[in-house]
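Okay, so here's just one chain, in structure tokens, the form predicted alone.
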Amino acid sequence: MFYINRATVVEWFRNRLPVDTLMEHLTSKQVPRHRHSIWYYFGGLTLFFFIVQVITGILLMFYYRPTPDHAYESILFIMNEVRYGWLIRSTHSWAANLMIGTLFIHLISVFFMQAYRPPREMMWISGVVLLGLVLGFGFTGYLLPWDEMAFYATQIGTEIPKSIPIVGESIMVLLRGGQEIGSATLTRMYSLHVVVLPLATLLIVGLHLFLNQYYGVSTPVKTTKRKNSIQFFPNYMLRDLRVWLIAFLALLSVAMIYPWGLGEEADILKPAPEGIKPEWYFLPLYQTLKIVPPRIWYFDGEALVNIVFLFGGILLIVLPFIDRRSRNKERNIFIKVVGLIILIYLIGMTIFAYMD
């Protein structure tokens, strides 16, 4: 009889793999300990909900058709015919707002806490592309259902772009596939959501975790640490597996309590019905074109608003390389009330927006 020694197994590995140098990294790593520390768990939150999009996405691939005549039905089967499957695909969805949620707190609280200052503006860039990726997700994803609020939500938001000068009109067709949504539309969106982000997201989530582990844990400025740091590996990892326990947890009594619905296929020769808006992550942008006159001064309204935007973002990402005090580990208020006026603007504006 054929018989394997098991020691002799890992210790073929640990000779071809660093096995040993990764252990002594993760367990002589330590992450601080502040009144802040909380606010770590949200990065490693938004990698689980990702993991969770990973698995739940490809178990839909089996069932999904992305055309016009086959995609409301093929979700419709999911929904009623698959075993769990609308369960797979209300944790899908739900995850995909979870996500985007921990995300934006995990990007407010390192801009609130300095943590983009050098030698981590690399960390802080690539945490910015990853928002943009996964808002991509958000949107591209939306289409999919083929219903009525999906169809001409995405006709709206297809639309936006069209008012930048010189691109607008560029970017609009390359979005749709053509002039009208179709099925080209969504043919793009599908293959931009299944093949495209996804390589784009493990590429950047892979530099995001090197950086987070080479440089470590950035600690707030003129925080005072507590004596007593925790131990990475194994310490701090059961905590993080701890807190995404109970994220699993709410996640699946969540999408159990509230399915995520399906509206009525959608008709081109229908007129769009009432109350069309998109997505709560999409909301602010949405809700200040709707606010903003059609014309300020000699300028275009909807184009000045989708300008304003798109600098704000460049800014985000070039945040690092504008506040100097912070590479001289020294807190910059001026920043940081900008910083405020701005969220509580985005938060109010969403609020507008569901009031509305």
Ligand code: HEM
Second form
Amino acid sequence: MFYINRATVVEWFRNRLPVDTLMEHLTSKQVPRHRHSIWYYFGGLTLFFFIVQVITGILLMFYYRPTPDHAYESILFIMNEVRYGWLIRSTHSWAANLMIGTLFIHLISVFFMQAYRPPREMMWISGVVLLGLVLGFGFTGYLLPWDEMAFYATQIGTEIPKSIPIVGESIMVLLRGGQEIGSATLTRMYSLHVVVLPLATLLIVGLHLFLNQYYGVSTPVKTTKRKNSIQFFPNYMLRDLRVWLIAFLALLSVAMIYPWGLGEEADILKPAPEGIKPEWYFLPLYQTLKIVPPRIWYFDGEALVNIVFLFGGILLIVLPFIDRRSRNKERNIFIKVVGLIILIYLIGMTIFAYMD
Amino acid sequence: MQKKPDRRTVLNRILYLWAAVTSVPIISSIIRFIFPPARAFVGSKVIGTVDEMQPNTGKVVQLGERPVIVITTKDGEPIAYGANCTHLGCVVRYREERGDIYCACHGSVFNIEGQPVSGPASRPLEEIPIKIENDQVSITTA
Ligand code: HEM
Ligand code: FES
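Show the same protein again, this time as the form predicted in complex with protoporphyrin IX containing FE rather than the form predicted alone.
Every chain and every other molecule in the complex is listed next, the one we just looked at coming first.
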């Protein structure tokens, strides 16, 4: 008689999957503890929200239709007729915002702990690229419901690069799929949102996490470790999971208590309503563009703002190479102060935009 | 003295060269593909009869892909501008109370000639030719 017992099955898989090697790696890995440890939850939380986005996003795709004639209607259908459709949509929208929030906190904490110093430069760079991808998710997703706010935020957002000399106009046409916002814009944003950005993000997240496993967690410069570091598996992982669970419950609660709304359907012939604003994470750029004079000395004000923000992004990417002191494991007060000033500016502009 | 490469090496080199040469048109056609073909609308559109044009009103109509604002001044003269604000492109609105053109996005104001008077816009609205023939009012692409 043919007989399979549990031990044989386990043995079969053991011989074919490198489980033992993996377990050995995970259990031997130690995570240092120090007084800044709490910040390390935010990278994991960002990953958690991304997983939520993938799941809820795929569900939304079952009903969403990316054409100007049907987009708004299909969102109404999701919210009013599909069972729990409102909850799935509300969760997707809330998690998008929370994810951008945790990503900002993660990046800022890594910045101030100078964790980008060797050998983790590639982790920092891949992290900045992820920030770009996630902002791309936010921008492309925002148009999809095709309501007034979405329409005008995209109108303004795609017009912003136009002021950049030489290539500006082409960038705008590329983003819109034509001179004006229309069905070509919607299908473009949709394919970016559900195919291009997810694939790119998975790839870069993979690299980011691999490096994280490979190099382990850093300890900030001149911070004393506590004596008892903690074992990565299962202790540290369980701690992370506990925080994920809290985040999950919090996410579900806000998504249920404050269901995401929907404005009026976009109409290209209707004059813009008052109070058009992009999502909060684009407000610093938006507000700066709003207050900049049309001409600064010989230059176009808008173009100048664009170039400054672009330059800021490039500086962020190459930061590990600029900060020479961090390479020698020294604190770099200068870079921290500059970072702090930029941070205060961004937060200040966001508050200003809300009050305006 | 250099050794003559064997046949395998030569064939490999030809293959790499071939791949490199074909990749150029492939990449360039993908780039061209994502830039949409320019399909600018050329033509005109009847927007109503002369009697329908009430003095001191404005409405937005579509000409090809773009919105155009048609205004009848207080003196009853019809004029038309591209309705996208020259700041960042929101659709503008005619304000009867003040007889000017206003963009709600960042508050640009244009006078009835389409010139910017306040707010962040610095360029005038694009004028759209308007004509009256046999009582019919129509707008055309410039
Ligand atoms: C694989 C991943 C994803 C898929 C398949 C997906 C799919 C979708 C779909 C079909 C919609 C349209 C339905 C709707 O508007 O409610 C949507 C909307 C949206 N998505 Fe995603 N998404 C994904 C990831 C993300 C991520 C990572 C973010 C954010 C950082 C994001 C942000 C948004 C936003 C802000 C909206 C508009 C929500 C609204 O107002 O309804 N998405 N997404
Ligand atoms: S788009 Fe009209 S004022 Fe900015």
